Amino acid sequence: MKQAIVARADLNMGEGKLAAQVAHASLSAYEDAGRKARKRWKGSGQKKVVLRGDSESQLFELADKAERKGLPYAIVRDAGHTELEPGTVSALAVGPGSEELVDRVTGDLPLY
């Protein structure tokens, strides 16, 4: 079991902002997962990877791919209180799901 979080590198978020956006994405996708997937992921150590994304359009393409594969996912839109404009798409979480399925969606992306 695995979860992949794709954060937009093109936004040049500060480290704290990046961490917050990744956390928002991870928790939101977890909440959308089924009970069995949540339990399996938690029981297997909650494996996560943070990957580098290039653009808003890329995150939406990956979200579409995740949906077609039946994986839970969450897109984060920033509230705009600090570094980003309101509504800016900053991150996408895919999973928790089987490592094989998550890698089919995000496996070509580099680590952040």
Contents of the next structure:
2 protein chains.
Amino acid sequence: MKQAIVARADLNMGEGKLAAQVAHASLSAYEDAGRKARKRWKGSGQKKVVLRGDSESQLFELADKAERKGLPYAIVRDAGHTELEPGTVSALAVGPGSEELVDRVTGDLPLY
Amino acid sequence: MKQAIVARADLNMGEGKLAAQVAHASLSAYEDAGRKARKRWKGSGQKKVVLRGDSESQLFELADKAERKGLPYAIVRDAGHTELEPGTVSALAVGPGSEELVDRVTGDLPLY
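Could you switch over to the form predicted in complex with another copy of the chain, since the one displayed so far is the form predicted on its own?
Next comes the full complex, this chain leading.
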């Protein structure tokens, strides 16, 4: 079981900002998951990988792929109080789900 | 309502690694919170701040402070598969809780 979080490298977010967006995406996708998937993922150490995306359209395409595979996912839009324009899509989390299934959605992306 | 996540800057984690540790801490403290606090925090946009810590002992002191104030919190130890030694304490999340109460624990720390 794992969760993959794809964050937009093209936005040049600061480290703390990036971490907050990733955490937001992670928690939201977790909440979108079923009780069984949540439990299995937590029981196995809640494995996470943070991956590098490069555009809003890419994140939406990946979200669509996750949807079609029946995986939980969440897109994060920044509230825009600080570094980003309000409503900027900054991150997508996919899973928790089986490693194989998550990899079919995000497996081609480099580590952040 | 907010949650503060204190990550150790002295470990010089890469950006993606840092984000994963922060997400791990965030979710674990969230799970430690009561149903009411979780709901109120999510309803108000799950505000998060990522702050800069500089030692393991500091994180434990802050965790102790959170405990005494009755705030949910979680300490993250890295599994050590990649950048860090196994068991390294990398991050602490405090809250969700009222902004005032969380600030009494972590209010003096700089943004990451």
